[in-house]
Amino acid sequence: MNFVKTIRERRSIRKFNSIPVEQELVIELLNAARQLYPSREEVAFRSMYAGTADSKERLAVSMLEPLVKNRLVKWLPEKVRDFVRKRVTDIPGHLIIIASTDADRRKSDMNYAAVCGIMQNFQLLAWLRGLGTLWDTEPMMQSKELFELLKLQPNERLVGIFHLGYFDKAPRSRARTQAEKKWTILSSGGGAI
């Protein structure tokens, strides 16, 4: 298996077909992604899956609530509401990832980073199985209504939602920023060159 090729070819998918995503496949990929993450420590997270019509509708309603309350959106609430609701309910599956936090900031950050690593593994494994993903971290997901639906505890943090589905056509690749453009050398005087 050529991992570099897989990483280069993987795309975020925004347009899914209507083929359902089986919960068993999602669990299999999530378990494999966890096993691939090289950590001696236990990575503390939980996940939820919304793949039925009812669960997707409940997810859409909880994601919509902040938009409905927004004064600017009140000018076109029906159009916005219908668009977001249809977008969420038409996607075959949603995998919600929640990381545990800790009073010790370092432990909390390390766990969050580990969960993100597992999520990246999940995306790559899903791609190899022909399953498209979109890792969503939109601000509208930071709502009280969504947190209540997820039963988010004070010692938990929403990492993101993977929108999942099969797709008919992968998007073309985009230009990538070369490493040199993000490169800074720390000089001996303590400043960046």
Ligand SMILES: Cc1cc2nc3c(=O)[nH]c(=O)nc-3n(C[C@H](O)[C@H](O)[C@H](O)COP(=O)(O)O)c2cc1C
The other form holds:
Amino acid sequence: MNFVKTIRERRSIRKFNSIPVEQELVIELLNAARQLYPSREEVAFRSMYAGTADSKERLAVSMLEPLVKNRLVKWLPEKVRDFVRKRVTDIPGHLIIIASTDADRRKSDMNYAAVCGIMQNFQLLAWLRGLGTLWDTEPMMQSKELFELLKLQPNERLVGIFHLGYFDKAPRSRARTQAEKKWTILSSGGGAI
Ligand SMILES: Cc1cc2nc3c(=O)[nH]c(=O)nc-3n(C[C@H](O)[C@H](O)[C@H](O)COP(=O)(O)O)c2cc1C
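Please supply the corresponding structure for the form predicted together with the named molecule (the preceding block corresponds to the form predicted on its own).
After this comes the whole thing, all chains and molecules, with the earlier chain placed first.
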């Protein structure tokens, strides 16, 4: 497998078609992504899948609740709410990834980083199967209402909601910052030049 090509060509997908995503495929990809991530330690995380009309509706309602409750946007036209709700319910599947945290900051960071590594593997493996993903961490996903729905515990952290679906057209890639632009040399005197 040409992994450089896969990494280079994978794109975040924001426009999905209506072909359903099989839950079994998502589980298979998650297992494969975990196996490809080298880690001596156990990586502590859990996932939740919203793929039915009912579960996507519940997810949409929880995402919208803070907006609806907010006095400033109380007047939010029904049309806008429906647009957001439809955007969530039209997406074939939502994979929610929750990492465990630890009182020890280093342990916590190591675990979170490992979960992120696994999920990047997941996105690449999904791409190879023609399945598009969008790793979503928007502030809308950080609400009390959503955390309640996910039963997020004090020792847990939401890594992201991965929107999943097949797509008709992949977007073009964005320009990347060249490494030289973020490059400094530690001088012998201790400072950076
Ligand atoms: C940790 C992480 C969080 C992200 N959160 C969001 C997000 O909240 N909203 C979004 O539109 N894209 C999000 N993305 C996707 C990036 O914006 C996307 O990777 C970037 O636009 C580059 O596009 P590409 O994946 O097609 O190369 C996230 C990606 C990562 C790795």
